[in-house]
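Read the single chain below, which is given as structure tokens and is the form predicted alone.
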Amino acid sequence: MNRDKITRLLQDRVFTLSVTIAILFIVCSIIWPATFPTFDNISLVLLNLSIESIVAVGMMLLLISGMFDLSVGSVVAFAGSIAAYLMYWYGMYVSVAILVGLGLAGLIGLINGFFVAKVGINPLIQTLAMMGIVRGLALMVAGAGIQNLPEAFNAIGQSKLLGLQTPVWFMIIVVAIFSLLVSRTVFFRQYYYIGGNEKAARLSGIRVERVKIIGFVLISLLAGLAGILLASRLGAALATSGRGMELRVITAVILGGASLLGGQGKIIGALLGTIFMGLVSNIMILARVSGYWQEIVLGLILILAVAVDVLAQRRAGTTPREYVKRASEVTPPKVEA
């Protein structure tokens, strides 16, 4: 293998993150041979990261197009809360309550997409405002929490297949479907063109606003699915569910190869990023590190991930000043004559 191929391989964050995860796994297996490499521990790690991985898939799609959504954690809480509320207080069928929860989650994404793509509001401002609004709605619906949910609903998140709980299989299915869609279909390839150069994408005939709106709807639907799975797994709907999830998901996605400038990233990278984050959390638990430190470590990992992204962009010719400017700018929507 020549030097150029080795350099390209080392610049591939999916490859480097896979190697890092493998090294972490080997080292931890040596340090904690009786507890870390066991099926019970690995399946627990997968279960814990499954909910965030489903949301991370949608976040990767948005970041490929140069956008992000800070309201996903609130949507997770709201979708689970509204489904639980309808089942508990109105005796609604499980399937209908789930569809209503997903429908309202999709509506939130549609509103976000409309104001970002059509009106031209910065995604940071729009989704930050929506995060507060939806969290308030979740608190109004769920209050201190809704318990005693139907067994048929709880079985969705608590049943097992081949020793793994259902949310893990949902995660695998979502990652597989979106990996195929993003890598094989013309429509989803448009997100790369928009993230790479939005003006050029518009001139080439891509309906940028429509594609952006669909991206926001998809991430909200995935967050809604994650919220319903989380409520069924816990057997209760909590308004505090998903708090801080947006930060963890964005960190994982950037670790997995996305850039705040858009135009790059793979769905499998989102999964690897959440696996890395899940392993770090598991290691801190095994090492009996205080829970307070976990938030500090999360912040440090985010700074490290963005620093790596800045360095990678600098190698591509983008200065730090240009990076900050491009990451915060919003291309105004096209105005019809």
Contents of the next structure:
Amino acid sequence: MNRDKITRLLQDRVFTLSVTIAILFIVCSIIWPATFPTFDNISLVLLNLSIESIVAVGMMLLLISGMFDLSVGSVVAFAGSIAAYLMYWYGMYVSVAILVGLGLAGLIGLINGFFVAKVGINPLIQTLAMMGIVRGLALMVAGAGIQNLPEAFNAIGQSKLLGLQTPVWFMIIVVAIFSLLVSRTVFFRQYYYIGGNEKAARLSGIRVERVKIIGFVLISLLAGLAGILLASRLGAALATSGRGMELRVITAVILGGASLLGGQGKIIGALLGTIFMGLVSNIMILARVSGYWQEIVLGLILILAVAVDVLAQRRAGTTPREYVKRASEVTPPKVEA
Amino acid sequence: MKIILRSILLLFVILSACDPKKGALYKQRQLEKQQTPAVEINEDEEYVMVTTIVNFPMYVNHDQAAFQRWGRARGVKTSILGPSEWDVQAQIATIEQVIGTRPTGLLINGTDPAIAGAINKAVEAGIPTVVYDSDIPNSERHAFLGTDWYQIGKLQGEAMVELIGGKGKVAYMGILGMTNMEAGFQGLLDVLKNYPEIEVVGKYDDGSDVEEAARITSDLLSAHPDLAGICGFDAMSGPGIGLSIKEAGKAGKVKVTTVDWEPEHIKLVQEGVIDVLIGQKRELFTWYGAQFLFDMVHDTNPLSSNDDKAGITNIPYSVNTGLLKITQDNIHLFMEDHS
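Next up, the form predicted in complex with the partner chain, please; the one we just looked at was the form predicted alone.
Up next: the whole complex, starting with the chain shown before.
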């Protein structure tokens, strides 16, 4: 293998993260042979990261186009709460209640997308405001939480297939579908063009607003799906679900290769990012590292991820000063075609 | 002869008074005996506490401090795990992953009914499991220690009624959506509804944030200049309410009842800003919770020749550790411990 090829591989976050995860796996298997590499432990790690991975897929898509959504955690709580509310208080069919939950989640995404893409509101402001509104709605709907949900609903998140709990399979399906869509379809390639250079994308005939709106709808739908799976897994809908999820998901996605500047990232990177964070969390529990360290570790991982991104960009010719400047311009200025 | 008899009698009285069972040395020895575990402790014994918002000062200063003190007194290992935010899902994930490491006992903060499944998994795995703070319905936990949040609200309501003479506008705040806090709100409302001259002007979410509690209070004071009282339900409500009331110069005019008795709460009572504190005996949750686990593991009080086979546990099923009420009258007693 020549030097250029090695350099390219080392710059590929999917490759480096996969290697890091593999090394972590081997080291932990040696340190805790009886507890870490067991099927029970690994399936639990996958189960615990499955909900966030589904949301991370949507966040990766948005970050590829240079946007992000801070309302995802609230949408997770809201979608689960509304479905549970309809089933519990109105005896609605499980399937219909789930569809309503997903539909309303999609509507939230549509509103976010409309205000960001059409009206031109900064995604930070728009989704931050939506985060508060949707959390309030979830609180109104679920109150102190809704328990005793129908068995048919609980079975969705609590059943197992080949030893793995259903949310893990949902995660695998979502990652597989979006990986294929993003790598094989022309429509999803447009997110890279928009993230890479919105002006050029617009001039080349891409309907930027429409693509952006669809991006927000998709992430909200995925957050809705995650919320329904979470409520089903817990057997309860909690208005407090998903608090702080947006930060964890963005961390995982940046770790998985997305750039704050947009135009970069692969869907599989989102999964690898959440797997890495899930493993770190598992290791801290096995090593009995106090929970005090979790925030610190999460912060350090985020800094590490962004530092790697800055270094990669520097190789591509972007200075750290330019990087910070461009990263803070979350909404590129509108350019008339 | 009489003198001899009297001397013997006197000697008998003196000796009786010097009963070695009542002496200081005897008492100390008895105390030492009690503190020394009668059972052999395995060096691998590890008791794990799984909580949420693990660095929350109230948990750190009360629950966790007592748990660690207990571990040192017993000579066993204690570990404290859990997310740094109020994240039920992350707490469940932690419990489930800890089960695989086979701890000696699990002490779980009863945050939300949704953690029942994880508790049941621990019990099914044969791990002694005790829940503290709030009970978890539908869980198979071996024991529960804590307080009744409905009672916390009820006590606040009764105190508020007394403070405002049964009439006026009252507001309350806490973390909306949390099961235990909602039970507390209900307790408060159930008391206040018996007083038709009391008007409840609102229920507010301060998100356990001092600044937010202060902002809400300040808005309330502007919107209702005749506000009679405010009740706070989370640890940050009291300091936030107190801050705004002091700034508005309404200390003593607007009556305040809140929960918890951290140093900042105590100071506000001392200053006459907070009138009544309803506190939980949180140290008892985790000290006795850990002790229950220990007693279960070591079969300290067997009730049959084989309790496992008999399908019983030799620890209490449910313990209400009770509440304490702090006012200007008894504040000095609590300041000594928190100076």
